[in-house]
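The data below hold one chain only, encoded as structure tokens and taken in the form predicted on its own.
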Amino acid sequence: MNKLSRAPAVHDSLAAKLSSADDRVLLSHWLPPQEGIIPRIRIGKRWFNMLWALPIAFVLLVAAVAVAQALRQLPDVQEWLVGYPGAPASVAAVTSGFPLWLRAQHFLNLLFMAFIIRSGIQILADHPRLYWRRDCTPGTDWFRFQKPVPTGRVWTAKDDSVTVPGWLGLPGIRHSIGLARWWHFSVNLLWTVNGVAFYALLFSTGQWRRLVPTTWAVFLNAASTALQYASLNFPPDHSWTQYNSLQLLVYFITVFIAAPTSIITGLLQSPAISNHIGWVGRVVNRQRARSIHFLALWWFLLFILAHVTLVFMTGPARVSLNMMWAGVNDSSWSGFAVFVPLITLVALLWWRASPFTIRHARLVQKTGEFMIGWIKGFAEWWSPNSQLTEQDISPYFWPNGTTPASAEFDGLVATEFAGYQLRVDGLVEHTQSLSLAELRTIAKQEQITTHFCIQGWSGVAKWGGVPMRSIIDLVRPTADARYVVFYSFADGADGGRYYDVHKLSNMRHELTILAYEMNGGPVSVLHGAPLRLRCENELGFKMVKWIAAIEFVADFADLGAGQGGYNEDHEFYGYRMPI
């Protein structure tokens, strides 16, 4: 955001209406904690709580081993054993044993998944229910921690966010995404670049060995050290030199598929992103993406307890830890020197990091502002050019938002709009006031696009209305019009006048409008009547519904809390969101 020296802007009279914010999280203003559900499961028709797991588990397992310690006696098996140990012997060691730079990389990985786990956990509890379909239908969700949506009453997607504990979530209060996704993003940016190096260091040493499968044999070399394993006789442990043909496959799909499906499926989660690749965002929509997005996580949390599982079950812990933080093979205590200070330093980030985090708010805000803003501004350029069909109109389109209570609104919702003017002013050579009837007589325009909530939420709408590029035309902004603010009749949850600024280049993207139409229909008052902004390549609490009037601007660092939008000042949420 540029701050330009010149006199004080004169903005519209809605301006005025505007509140600003405090820096930190105020919780006595902030959405009620709401506690949520066991997670279930859908099979089928029916819904199971994810707690059965545990005793199935271990019923799985006690017969996992007795069916591996009956095997291990018969004769076939034995000689099976013999031929395959767990590693092929033709697949050269490593000599280099445990250098710094991988051992650095594996404290990095550990202390970023830490806070990448918390606060992808934030973001699922803003909309706490998984799909298959394109769209977000109450009853076609496979997975869920929250109860049935309500019927009967509205029920928007903010109510349907649920609380996660602080020790858990980051921050751990109910509907912070905004806060959350700074964590998230910020910190998968360190993850990817710490993946990056590890890539280039692992193929250029002999380390590549250890994860990477050169031979097939590797694969029935696998299933004997997993016979091992359930048997409770555990295989020679020859990490120092060689992982095993279970611990390198399982490394394998962890490195090189687990962990670059995280980054694409989050990607894909992306209005920019998935609206300008055609039929790849088509086919894995952002539902999908977020359920496989979701299915990467629980590889990760498996590996994770499998992994520490197996440090402390296959022989001497030291030896383990020696190898992997101290970078020496032997049956010291050099390793837990090292273990028990980076462990403790996790553990107490992992404890300040909620209180710090509600605190701070807009510190974590700009934080992630600047480290990830570029990445955001650079997707904007991303023309959001795929639409879709009337078949793909989803038969459910969540509500949101909090809807005018004016006698000004109601007046007009009585009339139906036949008294609405929208003001068009600011920095412009034709100051603009349109009613709802002047507004259809300029060339209408119809898509069919994908909304992308960002609590995680989509659904698909066909959508008529007014190119902004021709009320551009129409008003002509000055030199100096950098932005467009919209300005609503609602207020927002905190009080004060909603609105939200948007770049003067992003409104003359041909797919941005302003919506009278959806599904063929004048737009409900629910969802935005008289007039809801579209722009396909943002997220959409971006979309202003209920829109009163439009100004442009040449900054917007005096308007509100000067963050951008509403949700920038009081839910610190970022002014660009096409990510």
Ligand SMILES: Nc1nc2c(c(=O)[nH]1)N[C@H]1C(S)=C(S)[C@@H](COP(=O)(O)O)O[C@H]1N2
Second form
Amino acid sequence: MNKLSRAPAVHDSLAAKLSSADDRVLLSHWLPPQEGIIPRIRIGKRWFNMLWALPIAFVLLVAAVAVAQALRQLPDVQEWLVGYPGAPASVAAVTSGFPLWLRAQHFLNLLFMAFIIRSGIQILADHPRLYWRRDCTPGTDWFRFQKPVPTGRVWTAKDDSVTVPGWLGLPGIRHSIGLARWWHFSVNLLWTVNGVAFYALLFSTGQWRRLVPTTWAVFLNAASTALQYASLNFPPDHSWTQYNSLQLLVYFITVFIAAPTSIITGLLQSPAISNHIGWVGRVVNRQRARSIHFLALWWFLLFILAHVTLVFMTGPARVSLNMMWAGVNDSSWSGFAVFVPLITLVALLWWRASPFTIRHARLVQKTGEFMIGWIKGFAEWWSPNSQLTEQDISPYFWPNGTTPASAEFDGLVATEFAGYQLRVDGLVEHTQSLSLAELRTIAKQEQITTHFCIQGWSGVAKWGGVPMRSIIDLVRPTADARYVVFYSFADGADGGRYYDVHKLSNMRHELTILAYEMNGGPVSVLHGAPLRLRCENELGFKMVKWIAAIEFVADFADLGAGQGGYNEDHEFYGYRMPI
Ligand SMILES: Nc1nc2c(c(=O)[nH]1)N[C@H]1C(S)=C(S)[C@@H](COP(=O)(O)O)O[C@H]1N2
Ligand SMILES: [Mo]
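Which structure goes with the form predicted together with the ligand, now that we have seen the form predicted on its own?
So here's everything in the complex, that chain up top.
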């Protein structure tokens, strides 16, 4: 892909200010840890500590047991239970037990879910708040495990990120979303392939009858089973051939509702997808998608808790393990013999995954790129076209990144950028040096769009500026120009200049502009004055703020650490980030 076929290029003078980066996470250079708080949920105006859920759940469970036991004393209820014993008589049982493919897929699902959940929690910790509205205005969150946003100072999204414990998060250090995403997306792909194969095998073998309701009677039977469980007098277990109706419904929801919902709401958080699919992306905006994604996580967590508890509570665990791990319906130890080594393997991988990721961060980045880079390539190809209206402009727009700290930049700010010159050079026929006044003479494009930060927040603003297409027409890139480098006036968080690389084709999308206006006025220094990139099919970090120069290149391997941008070099992000 990035072959260095020619002699090293002579780059823009700013290229000398880029820094190389380590292939490991060096904790001494990393964003220092920051504790979050116990998760809180907002109901109305009040915030509740989620630990309250534990005593409340306990009281509710005890009450449910008391009520269920009382109900089962009533003759009418006993009669009703005879009519609805827990599984509709009309539903045919499955006689083939649990075949090897099913057992293998069950194990793979367990293995993949472990890493999906861990990396997902890590991703959430990079913006530890959830909202229903896409503007992410402080105070409108409904869930958080971070303090309220401080006022009276600039508080960036990075400032807001928190550490999750290393045994839980993957890789368990603060602001490691770049690495967590490679895990999350790569394993998601494996999980989805496993899931699709599972659907196909289910429906081609008759095993689907275990999981798909075929009569309305399942609902009353499920109520009956729930009552029997709650009374602590469990229904007889026929799992080998047929699940009871409660199991059936819960498995159905897990396999056919929660799983697809997670995949869809995951994809809807992507700028390229959300901005390409019209009203769907506007109605299920990024924050709604994120919140629903999180609720789906809770479904899975509660499912796992209940599932594992019941496996070990209904009858001898040995027998249950035999069914799903050895495929036999007896009371031998064969299930144990399979289960113990495999669960030990999962535990071992769980234990080593974070240290491995920290030590071999570049390898994780490269492997992730290999696994899912092609999907990102497809998404980048789509032209983002979704725009919003003036009413949608967010009252608040999170700031992010490290502002320029140089006498040169301060001097420009003091003269309101009167002396600013944008250099556009590299592999072009007509090198340019353009003042703001000259940029303003080029036909202005305005767009009201959603910003998608990799960390999870979003915000809507109206941007005005010069389409990159106009710049391309002006400079006329040569035939070997394939990428466009944006150099900033600002350094990145770990020293060295902030920069980022885009494919030239991405710069030709309708909504790619160099913005000098935000919400009708000049863009503020905080948000990237005098010029910042808007490229609506990418995540926020690809939109360089405080642009000093633009360079057209054939290859970017010789810039910085060669990964295509500052965060790509230093935080192991991908250089194509439409998802
Ligand atoms: N020069 C520079 N540009 C940058 C950054 C940065 O740290 N330095 N941060 C990026 C990130 S991560 C995001 S989300 C957006 C944030 O833009 P905003 O501050 O206008 O919200 O700017 C991007 N551009
Ligand atoms: Mo970001």
